[in-house]
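Form predicted alone, single chain, as structure tokens, below.
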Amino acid sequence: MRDEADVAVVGGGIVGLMTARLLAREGLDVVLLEAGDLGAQASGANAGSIHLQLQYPEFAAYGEDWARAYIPCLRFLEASLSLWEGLAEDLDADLGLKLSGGLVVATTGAQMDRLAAKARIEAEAGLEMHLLGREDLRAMAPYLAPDAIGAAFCPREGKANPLRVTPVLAGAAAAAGVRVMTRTEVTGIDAEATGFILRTGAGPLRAGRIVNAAGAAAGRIGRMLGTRLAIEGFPLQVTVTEPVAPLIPHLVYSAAAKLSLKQLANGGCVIGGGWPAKLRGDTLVTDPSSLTGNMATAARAVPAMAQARAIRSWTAWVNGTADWRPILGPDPNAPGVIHALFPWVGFSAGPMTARVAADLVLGRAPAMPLAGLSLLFD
């Protein structure tokens, strides 16, 4: 590869991808180091939810301090969201975005407490959510269990393909001017005078400026800079089953069990909602008391599931910090990188994610405010 470029953006997941376009469509030399295959981790082995309301096993685990500190995410969220809803047309090809609401199914009365005290906080961040008692959520979602007595409903959540979304963003990367390098692992960063020394399996790169999007291994890249980022990778799994009819329309969530269940165009039901997978040497593998488990926590909350036959699981690499705040901004010890990491629901969170990149990296004000929000600025 050409030795020189403005910026190397690290990582070729969504947000790497979008900001190393936006980057290159303002005008700068970009390379994008990708040490895998594009989108091979979280970006296109993520379960494809859009998720904008507060994580339920989160609210009930961390409480409402937790919960309202955590605000300035759901708006960082929204308006991402509000940037998925444009990204079809900028692109021109079908992502399969859609956004018919989002429910978390509550079976006892704690839990409707619960989801009570978490849809006042998100009103606090002027997020749209209903409570559903029973004839409502019946009304609205009868292919639920009958021990479903209410949920909290966003509507603005919903689902996109992963599988589309990650090579459409890189081809449009490409056609901007990027020069993508997969298989192509940073081994070592070294800073020099005008920038930085990236080296790689493919030679050195000589870069200006560095923008961390590296995700799970993000915390890797950070030490070679000399900062401890407070991330790490989590092994999760995901299970498609068969093509059923059509059955489901939202993004469905269990207030009883971690869960989280769509059915896609084609018919399938993707279930995921943050069961762990194994790690075997340095690979992962699927974990089936996890798959099971997931399995059976789908069945209870949509019974039609007991009679889908579950036909492919996989694993993914997820990036997560302990609060579930993103480390979004300049690195503090080395002028010149930026980190590009939105924890857990990065999918969700990445345009908006790319966009505050890129806005720093040309010295502009970020699209969304970073204090408050990000844990470099705490």
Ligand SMILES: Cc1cc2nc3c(=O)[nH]c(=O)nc-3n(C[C@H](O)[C@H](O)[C@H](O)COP(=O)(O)OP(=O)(O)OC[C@H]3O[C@@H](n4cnc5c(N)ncnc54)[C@H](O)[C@@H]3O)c2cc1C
Contents of the next structure:
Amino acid sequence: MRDEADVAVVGGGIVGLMTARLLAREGLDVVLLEAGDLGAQASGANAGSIHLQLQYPEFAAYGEDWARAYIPCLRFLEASLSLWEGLAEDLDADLGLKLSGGLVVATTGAQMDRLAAKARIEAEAGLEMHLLGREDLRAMAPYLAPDAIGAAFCPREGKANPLRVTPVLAGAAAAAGVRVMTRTEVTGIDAEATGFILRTGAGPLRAGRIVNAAGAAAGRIGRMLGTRLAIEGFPLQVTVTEPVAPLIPHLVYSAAAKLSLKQLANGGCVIGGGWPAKLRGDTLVTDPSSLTGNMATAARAVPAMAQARAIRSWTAWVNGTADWRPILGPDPNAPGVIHALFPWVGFSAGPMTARVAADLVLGRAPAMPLAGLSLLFD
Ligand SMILES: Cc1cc2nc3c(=O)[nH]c(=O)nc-3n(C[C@H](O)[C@H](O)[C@H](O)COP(=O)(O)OP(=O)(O)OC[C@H]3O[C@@H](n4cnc5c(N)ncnc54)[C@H](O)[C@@H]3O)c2cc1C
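Could I see the form predicted together with the ligand next, after the form predicted alone?
First the chain shown before, then all remaining chains and molecules of the complex.
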């Protein structure tokens, strides 16, 4: 390895790849260090939902105060979504992006009341939301189960294909001049007077600045710097069905149980929504009870799903913080280090997370305000 760079980006997921590309395009010498393969963790293994509205299970569990505190994140997600809209053209590639709207489907009056309360807070954040009654919902989404009595509809939500996005970003980063080192784990960091020495399996790298985009493992990078980052990995699983006839144009959630459901261009339906995987030793494996619970929830919301055979389930660690807010900004103890960590819905938030991280490395005002948003600014 050449042993110097202006910036070392740790992590080759969506955030690391996009940040590295932005910085290289500004003329900085950037090395991206990835412990495994690019996009092989959450960024390539997620469910591909482009989220915007408040997640219903968390709203139900944590309540209105939590939701109000999350408003800066809603604004951030909306701005990230605008970046998503320009990404296919910027990268000259099909990313499978389709924003046909997201529906949280209710089957009880209590759920409808909660969706109305949720929509009021989303309106405070400036989001366009529509509460649909039974007839309007049936007209928009005839594929839903007959017990659906209404829904919250967020027109800007949708999907992108993670299996396409990360390879395209990897190519774009390399084309911009990023020196990408895969299978190169950062095992230690020493601060120097003018920067840092990163210890890696391929030898030491001296870098003036560091971007921590290590996702679920970012807390370990923090510990190398003497900073406690309240972020952890949580094991999740997702399932895809065999291709079925075109049926579901929307991103579908349920107010009855955790669900995200979408149909890919090839007809396969991706079923997730935050169901846990489990650990066998050090290895993540699918949890059969999560699989059956997730499939049953999908079939309750969209009866045709009962006929669609699951062909593959997979697992990955998601980066999570307790209150869902990001850790985004300069390290409080290690000047020159930027943490770029957006939890739980970091695929949706990835483009703006990278934009802000790059702004901070470049010494510019961040594209979005960080006070109130990032846990680092509390
Ligand atoms: C199953 C699942 C489904 C999800 N569904 C959605 C969804 O539908 N929509 C959505 O918006 N979000 C979703 N998410 C969340 C989203 O995928 C993540 O928040 C996002 O991809 C995080 O991106 P990242 O670049 O920060 O981290 P990652 O993609 O996790 O990348 C971090 C990289 O850092 C590397 N790394 C870690 N430690 C080191 C080290 N010491 N040295 C070198 N490299 C290191 C890792 O190998 C990894 O490649 C889901 C997550 C999972 C797991």
